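Below you'll find only one chain, the form predicted alone, shown as structure tokens.
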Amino acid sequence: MESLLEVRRLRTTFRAGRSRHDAAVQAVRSVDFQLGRGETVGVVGESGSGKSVTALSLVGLLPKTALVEVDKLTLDGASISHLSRRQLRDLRGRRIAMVFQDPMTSLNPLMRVGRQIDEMISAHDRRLTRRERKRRVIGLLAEVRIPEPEKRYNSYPHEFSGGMRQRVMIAMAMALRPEILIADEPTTALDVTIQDQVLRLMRRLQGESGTSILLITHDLAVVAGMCSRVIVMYGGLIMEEAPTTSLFAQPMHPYTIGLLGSLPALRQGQSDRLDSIPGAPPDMTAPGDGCPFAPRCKYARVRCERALAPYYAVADGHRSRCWLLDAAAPGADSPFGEADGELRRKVVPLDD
């Protein structure tokens, strides 16, 4: 698949306090992925785990504080690593497009809802009338099945339910059909009827655009239907991408597993515990040279808290960030089940 978005060791590290001596809280470390055109990619792990702050640093979005740097950031082959605010903003909306958590905070409260749609527009396309504009904006309102869009147009934002307001979102993203459409747990709020509503609609757009996306989530199961690959981050890290059904059919690394392990099952009994992870997420100002999951994870070697696994190609596609793939790590308590000698025979460290 063509590349659309390759990202080469992205990190990103938020400073505490206003001295140069303050604790920094190292958010993204070495994060490095592609995104092909018209491709969806999932985004998972646990809250903190650097899944938001690594799309925020693609568009520059973040505060101040925020320190962002990055080994290569290429757009269709073209460098985007050092646009000026300017160029930036130019970037946003008309070729990457942002739906954030939650549309009730990311929408004006004081403006309606027709007229925030065709700010974005006209920030983008001058060439447009207003009277343009309007149709264009009524459009999209009927694009995202927003019910009687000419009245609506002039709607507020609290006269919209949950999901409505999550649509317009999306239709505000999707108006100058960009290139990229990240979607930050674009239906955490919603119930899952409107859920699935908000993601075919997604799919649509998507198949009538062929616009990337990629999906920052939480939900395992969105993740199954939406995307065609998955990338698992703990730690600020990348620790296993894989093809979705190689994903969910064989997990390489133990953090994948316990996310996988905590997923209820539907012919699960009432008195049956869900399986849990246990212990904290780990302290990002002082990650430590080893393995962030160590500390967790019950399979974890003294080599583990030591120092940090290379990339373990398993299979086409397949990458895992754990020393248990190493050829020289024991495999008796593996947690690869059977076929875990053959595969790490089989694995070959690619280039951090």
Contents of the next structure:
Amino acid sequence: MESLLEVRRLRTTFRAGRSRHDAAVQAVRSVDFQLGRGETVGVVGESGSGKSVTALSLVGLLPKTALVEVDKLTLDGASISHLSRRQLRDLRGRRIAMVFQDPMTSLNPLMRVGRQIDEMISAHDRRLTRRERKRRVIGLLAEVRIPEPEKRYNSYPHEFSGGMRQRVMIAMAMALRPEILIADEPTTALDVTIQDQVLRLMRRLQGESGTSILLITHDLAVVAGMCSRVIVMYGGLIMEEAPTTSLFAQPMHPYTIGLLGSLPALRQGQSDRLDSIPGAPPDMTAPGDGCPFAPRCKYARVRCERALAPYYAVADGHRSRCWLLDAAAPGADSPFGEADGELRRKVVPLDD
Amino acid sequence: MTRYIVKRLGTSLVTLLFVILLTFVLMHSVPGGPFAQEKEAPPEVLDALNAKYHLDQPLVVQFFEYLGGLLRFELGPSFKYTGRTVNDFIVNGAPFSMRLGLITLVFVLIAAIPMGILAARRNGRWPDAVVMIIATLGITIPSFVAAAGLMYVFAYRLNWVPTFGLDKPTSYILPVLALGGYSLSFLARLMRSSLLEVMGQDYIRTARAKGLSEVRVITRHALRNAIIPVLTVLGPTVAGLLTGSFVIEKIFAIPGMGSYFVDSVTQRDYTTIMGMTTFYAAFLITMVFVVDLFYRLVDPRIELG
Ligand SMILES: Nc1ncnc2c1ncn2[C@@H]1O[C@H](COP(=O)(O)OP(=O)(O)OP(=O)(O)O)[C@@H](O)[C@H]1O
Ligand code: SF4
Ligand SMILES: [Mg+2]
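What about the form predicted together with its partner chain, after the form predicted alone?
Shown next: the complete complex, the earlier chain at its head.
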């Protein structure tokens, strides 16, 4: 697949306080991935693993306390890592649009929804008249199935339900047919039935516009239904990346196995958080040299605490960062099951 | 909208009646009367005076007579200044008080809001520090101290502005500063914290994610939301300026209503106390009502009904 977005060694740290001596939060430690044209890639991981910060870093939407560094960041082959503020603004919304988690707070309560969508168009296209824009906005509202769009153009956000607001957010994000839509937990705040409608809407619009979607979620069921590939994050790092089917069939990282293990609980609607792996998330101010998952990993050995594992290519497009995949690791009590020895023989280390 | 207005007018009227009743009762429950000091006066003169001003009637009758007068906008004769009515005091004093109050209010708003915005936008840097220092001084220094200080430095020492009265445009400077200092500081701080809070809201991130310029993000999205808390305290602010003006008018010898009011209280001038209180209460209730209406127009989330 043609690569539309390419990210190499993305690192984002937050200054903790005014003093230089305050420990910085290393929210994203080193992230690299690609996003193909028209593709939907899922990003999963526990709360605090750095999913949102990764997404916001790409379009420079973090507060000034954030320091974003990246070795390579290209959109359609051209670097977007050192854009001026003006160029960045031109990119936002037009080429990379975003939908956020909480539709209740993501719209301005004092502005009519129609005008809020209109702003997306007027910010990037000065040629259209007010009237033409209004017609387009009404068309967009109809497209996301808002009933009586002419009338609803003039409504305020509080007059809409959560699901409708999220559809407004999607209409806004898709208004200019962006190349990439970053959806940060777009359904987490919604009822289960509404979640499905919103996801289907995103898929339909994607089919029409060919937009690539980076879908951040807690919900592995959403990933299974939407994404062709999944990125699993922990402690500001990508732990495993695989085609969705491989990840579910053959997870190659103890953390992923833990996440998948918590899936039945999710299905029963007990929790929408992936919190069933025992232990606490890592301290992002002092990550240390070892595998961040080591304190919670039942396969951890001395080596894991000393150094971070490199990526091992398990299969085509399937990589995992775990010492268990090393050729020298003993195979006994492997989490990867019977075929472990054979699997590991195929594994090749990737240079970082 | 009309339903809301009618409802609010009703409650306003009830509030006003209650204020009048309360003032009336309190005033009459304190021992002494308007003519108590005139000890030499023979009893028959006192009786005549009391009869003239209907003070010999039962309180209930006096109260309803008073209300009847109010309906005709007659606040009664002054007990202390023969031949003058409370209406005279208001007609004479109100223009000074109102002008001072209004100028102060406008000054406070056009200074406090930009100060708050500046401080929030330069959060943690020197403009913020300057605004916060000014605002802290304004809140901690009592207005009469500020008035005396300002007067000493700018009128007495430097001789830049007149010491008292309101004869020249420059005469307004010191009274406005002294009267508005507290409100100015309070509103500037409020605007600052409100804008800082709004800038962290999700819808601001949405606005930025659309590719809007920072100027548009602030003018179209942040300011309108940030001004709402300021609007909600505008009613009490007007009240503060109004009551604060009693002291300021006294210090700067401004012939406004405040000076009549203060005198009337010490002299037990019943009708003047009643009339002034009623007038102030009516004015305040109206202002709060107007501010409320305005606030409801700005925020669509508030249901009118
Ligand atoms: N503005 C900020 N200032 C300081 N630290 C931040 C900021 N935003 C995020 N962080 C920290 O960065 C880390 C990663 O946060 P992030 O929001 O990316 O997590 P996430 O994976 O999106 O979690 P969730 O599932 O809860 O949304 C967390 O430790 C968080 O506390
Ligand atoms: S590297 Fe070690 S600690 Fe980390 S996941 Fe693999 S086995 Fe567990
Ligand atoms: Mg997040």
